[in-house]
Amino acid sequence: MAQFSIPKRDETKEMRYQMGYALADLAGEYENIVAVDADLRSSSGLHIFEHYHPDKLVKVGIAEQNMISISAGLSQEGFIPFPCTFDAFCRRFMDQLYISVAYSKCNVKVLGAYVGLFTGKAGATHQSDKELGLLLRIPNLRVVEPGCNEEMRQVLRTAAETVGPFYIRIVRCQVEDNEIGPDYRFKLGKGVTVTDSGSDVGLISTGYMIKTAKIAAEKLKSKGFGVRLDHHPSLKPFDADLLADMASKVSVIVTLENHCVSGGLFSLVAESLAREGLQIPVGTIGTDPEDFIHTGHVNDLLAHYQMTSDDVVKVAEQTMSKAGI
């Protein structure tokens, strides 16, 4: 086994490393859990899993399509495989995911690492902000994007204990252990109201953007606006009931996603509102669908794509202004 540096569990906040520990814990409980690596384990965090369970890591090399096909085969032999590679590379195995896994309802749990903007300086080709447009349209596939490490641990457990295919989006960067509350329990297909202080603005976040949404909510409240913040880690199935409840109680909505504003959270919200005949102005925070994502420092990227908490406040105020509020 190659020797990789193992960050201390109680010191690192990076979701990729906490994922490695969490998956190793689950493998200690479930003897049929295995991880499948496409030669990125030191980047994805699977090297931590390998440290504790070297006999449960299947290495396929730089062969993402084969990784998914092998995982489908493993699931049919009674294993619970967790294949992992960069989220940007899911475009390479979309056919295998669609046919070999989803069509066949195989018990495969794909870990898409390095999602969205927050990949450090890995390079523009390794960043992913368009992939949900494909993933959310695959039948039978559950798609989940946790926003903090505690939620990520609960999502992994839910995936391991729920039969069927999953796709879990994992950020590279540091996140807080718990952004939601001590009593929070993740439920597939459900969102959660994080804060509710009034009916002017509804903020809807998924994944990493819950952190930005919480900061923006406080800034809006300091300006005298009432704010409700709902977090939706489960993108497929999506909690349309929670959205409808928010839409019935606030004047405008702003969506926040670590993804382009097409094919992801905003599209889910817009489609759901239209389907239910609910008319409410919706502002968006996310990357540009017509731009190949740039690389650079996270703070520079957030500023470039206007995804900071100040930008959320600005979009919320603009959306309220258009609505005559």
Second form
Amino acid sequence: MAQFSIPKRDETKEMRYQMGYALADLAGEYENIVAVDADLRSSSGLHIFEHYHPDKLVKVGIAEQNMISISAGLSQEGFIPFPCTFDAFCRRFMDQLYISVAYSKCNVKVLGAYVGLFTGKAGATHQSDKELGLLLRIPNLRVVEPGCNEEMRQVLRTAAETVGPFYIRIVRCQVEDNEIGPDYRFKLGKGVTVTDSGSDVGLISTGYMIKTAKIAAEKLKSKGFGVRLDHHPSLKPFDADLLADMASKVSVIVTLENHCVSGGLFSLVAESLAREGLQIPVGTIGTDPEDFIHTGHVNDLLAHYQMTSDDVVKVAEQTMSKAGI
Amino acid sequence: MTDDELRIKSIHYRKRLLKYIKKANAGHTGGSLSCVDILNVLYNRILNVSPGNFGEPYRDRYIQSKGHSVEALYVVLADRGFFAESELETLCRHRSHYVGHPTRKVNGIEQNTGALGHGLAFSVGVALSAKKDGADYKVYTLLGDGELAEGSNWESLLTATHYGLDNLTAIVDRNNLQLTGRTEDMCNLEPLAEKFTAFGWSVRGADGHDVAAMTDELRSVPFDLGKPSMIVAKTIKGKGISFMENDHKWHHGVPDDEQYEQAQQELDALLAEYE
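For comparison with the form predicted alone, provide the form predicted in complex with its partner chain.
First the chain shown before, then all remaining chains and molecules of the complex.
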């Protein structure tokens, strides 16, 4: 009997559980894949991996620094380790990630679970909305934030098949299986245009926020605005070409991220636009960089941080208004 | 190689590491002098590693967790033929691979280290890999005593025991000094051996400058089947240079011209004893 209950693959929509299945599938294909757990597997979804591959799970105890450097050592000898803990705890192992993994170009694929606001009611200790500020500035590290389960599966495969360090942000909550389309193929360093109905507003999403962006796009369209939605799962490397293309075609941009509005997606967009000399107003959707995340139901938090689709519409309209559109 | 031949090598290693530190006007002099005899024994008697087999799966692995004492490692690797010693003329220069902490850009170096408290965990990962693969190579790592205040080491000590990594040997360069003074004044470590024992390691002590004693201990690992081995090597920071010994100011002190000449003369005098 399994130690932890295993949600059924065809019933659960939670990305954490689908991640457990996807990694277990990959480990069936690649015998050198191992998962490394710092005692959160029943939450992170790694317990599903353990169910299928008990011999491929390395338990290191509640020791996140250890988890990352041990993973570096495992990778040195040909394993492909996927260490997984709450994304918030990357704050504890940032130096190990920086030195033991990224500086040494070790083939380690870190899974940051429970990213952003969707962590339930745990409070600021367990919520992670500031971490991209450092993660996106670590040389050699690729940072990816998938927005639906199909994309997550493709990202895991890409990480397994691409030599070098990865950091993959995984959300806890339910997501759609495919937000983008049946023919979609994730490519590292590439974003994708999800909808394009005109040139008034450009929405740029990453991770979970693709869902909110799609709803907001429909609301904006129903108000008579032309909307283009680009989704950027690959934050590092970032698809600056797709951004430049959008900037040349729309009047304003709104960024949507399950992270604070400094150091993450908005900063990537703002840096890239400034670097290319592209002048376009940009509104932001995301949490407050000066705030520790409050506790509460996720809907309360989304309302508090003004991250709902209605907020996106409001920010888009305000940004257009400020720009005199 | 006889014990005396090793002892002579150690003196030459000291002369060379001082030469390159002096030329670079940078380096971790005291710690390099305290651990160089340990490296001498490892590379000339213990480790099955050479330029010819580096990268081969069966080689033994050495990971220097106290990365700052890299000058000792560089001169030993050069002596073992991993690269031409003349490369060390570029130590710490712009664009040189021979930087002040080890990187894998230098032939013979297994892992980038320098931020303390990483090497033991990495070594645990390597040793665990060997167990999973059924490989019989051994893994050795060198820790500073001041480094042991980093809590990550104690996470790794637990994990090594949990997995019964008897293919892993850690050596503590126990010179009792760190950058700003005595280890026991910064963060008391004693009773150190008892702590390692309590964490499930098999522990022995040795004089870290006695090549014969270090050889005996290193040839005896694992001390107990099913347990990782720990050698607390008693050493002297700045060993071999009278005015550097047991003075924390030489942690990363560079001798001036007069001090450099005196240091080389003292080492030459030691060499003369073997002629």
